[in-house]
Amino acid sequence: MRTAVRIRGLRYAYPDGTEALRGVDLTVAEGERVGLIGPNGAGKTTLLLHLNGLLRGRGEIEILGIPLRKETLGEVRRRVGLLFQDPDAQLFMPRVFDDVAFGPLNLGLDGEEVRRRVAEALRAVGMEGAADRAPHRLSFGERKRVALATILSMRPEILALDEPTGNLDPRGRREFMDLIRGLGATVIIATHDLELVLELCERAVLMDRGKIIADGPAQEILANPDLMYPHGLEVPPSLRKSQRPL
């Protein structure tokens, strides 16, 4: 199976000093779905933030064997699509079809394949009758998939999406967890929503203050209180039933 993303001792720190990655490693295949999990500030947002280059720090990162560098920036980006967790980050345009527009048209494709993309993208997400509609009259649940569609729009082989469920309504949610289920691409999930990675994600990577604490199979590491507790998380409810003496 190919290789998606291979990271070598990935280092950064913020301009006030602060560690957020300490010496990372990762590798992830082709196909996988991964859950980042992790309390606040232990460093998932920052780690996707370095998968298309928009923070660089110390350390060696591929992706899909493409060594991470300036001269390979745009290449890399075309590969993977990043999610922010605040949709109004990603919108940006006076139109829906102009945010999902920008990407196709960056890359130099004509009109007409641009407006395939867009179409293409918008169904993906259930938002085709929104196309001229603008993104600050949408609803929250409603930006979150068109955010998404600005990223299927170039046709990723890796998606990395940062709290993808955040500030969702439980049905929001859950539509939301049916459209990545149905991605056909590399999913790497920085989330709090430990329901969803047991739902979504075979592996799960747990990380804190910069650094990955255990790697393995979702269900062992989040059915694990010893792992879990010591790092600001719990055992998700549905597991935490499962565990309970007959």
Given for the second form:
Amino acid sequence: MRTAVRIRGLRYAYPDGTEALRGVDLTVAEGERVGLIGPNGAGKTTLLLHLNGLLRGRGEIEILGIPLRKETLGEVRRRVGLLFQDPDAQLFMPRVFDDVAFGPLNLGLDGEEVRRRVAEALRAVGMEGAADRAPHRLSFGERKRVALATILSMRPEILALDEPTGNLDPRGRREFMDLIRGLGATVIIATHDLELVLELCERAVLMDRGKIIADGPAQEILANPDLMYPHGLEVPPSLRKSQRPL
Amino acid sequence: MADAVPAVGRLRSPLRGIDPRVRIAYAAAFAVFVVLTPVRHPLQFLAHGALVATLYVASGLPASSLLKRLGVASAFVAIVTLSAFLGRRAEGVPFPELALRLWAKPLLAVAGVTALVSGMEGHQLLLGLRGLWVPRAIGDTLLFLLRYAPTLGRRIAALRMGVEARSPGWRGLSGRRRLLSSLGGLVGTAFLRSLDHGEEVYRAMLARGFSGELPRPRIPLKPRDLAFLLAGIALLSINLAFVP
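How about the form predicted in complex with its partner chain, since we already have the form predicted on its own?
Now the full complex is given, and it begins with the chain already shown.
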């Protein structure tokens, strides 16, 4: 199986001096679904921003065998789709169609192919009737779906999702989870939604203070109170129930 | 930026199916034709009026939206007409002719543009403008304004609620100084947050391959759009050329 993401010794400090990543090593195989968990300020989002080259720290990053450098940025951004936590950051055009077409147009695709990709991406997220609608008229859940469509239209091989279910109501959350499950790509999800990790990811990576604390099967990591509590997390309720003695 | 006519933003009408670029272009052409119509041919004005009425019915807009715009335009035109009449009385230009010259043209143009453009939602209007001759910098700036004005509005409303929830309301804030400092804090915070938000939007754009210029998808006009434009211009030309 090919390696989708390979990170070695990644360090990054924000301009104010805050060290957000302090020597991260991570390898993700193609097709894997990995949950990045950890308390606020653990470095999860910072790590995701590095996958797409939006932040450039010290260390090595390879995406599907391509070393991340200035000259390979375009190629890497085509392969890694980054979903932001706030859909209003992702949807900046006055019409859904133009937002979903933005990525493919930047890839230099012709009009017919762009239209095909927009239709395909909107269909994939169940928003096929929304092409002519204004994003600010959509509900939060619909905006989340359209935001996902904006990256699916670029046909990325790796999806980096930052809090994909944040602020969604239970039904919206469930629908979004089903949507992600149906995508065949490599998926890296940074989230506080531990039930989502349990349900969608076979592997969990626990981060705290810019370092990887634990990396292993999601069930094992999330069920371990000695690992979860010291790092500001809790064992998800579904696992707590199963641990109760009969 | 709100919809051109918020209450009818989603109305269904035959005119709504026409490409916004064509509607805007035809509205501009209509205004030019009306300006070119000589005042000594009142029947031509009537013919233009009939065309506007037809477009208006096809637009599905309520009469109030037209009346409101005509009312606003009339107030401006009335001042111009009156001052022109007072100025030209000595030249012996009869008032009816002067009124037709100064009144009929702008009001007809306003009515035509209203019928063609005001049923569009804000984003359609903007996309139409971007697809035509509006300079890129203006079009792109308007695009961001249109998209983020509601978002910024929501954030300011949330901040305002935050202030009100911890005070007796704006009116209850004792002293001008406290009111000003609360207002200043709110505006400053909204500004800083919008800067942060702008940065995040920019990152999201970069993540999708943005390289400094907003792409404009080339959407070809449909035969129906071209037919509408050509038929409309033909009608205006016939009015000018053949109506006595």
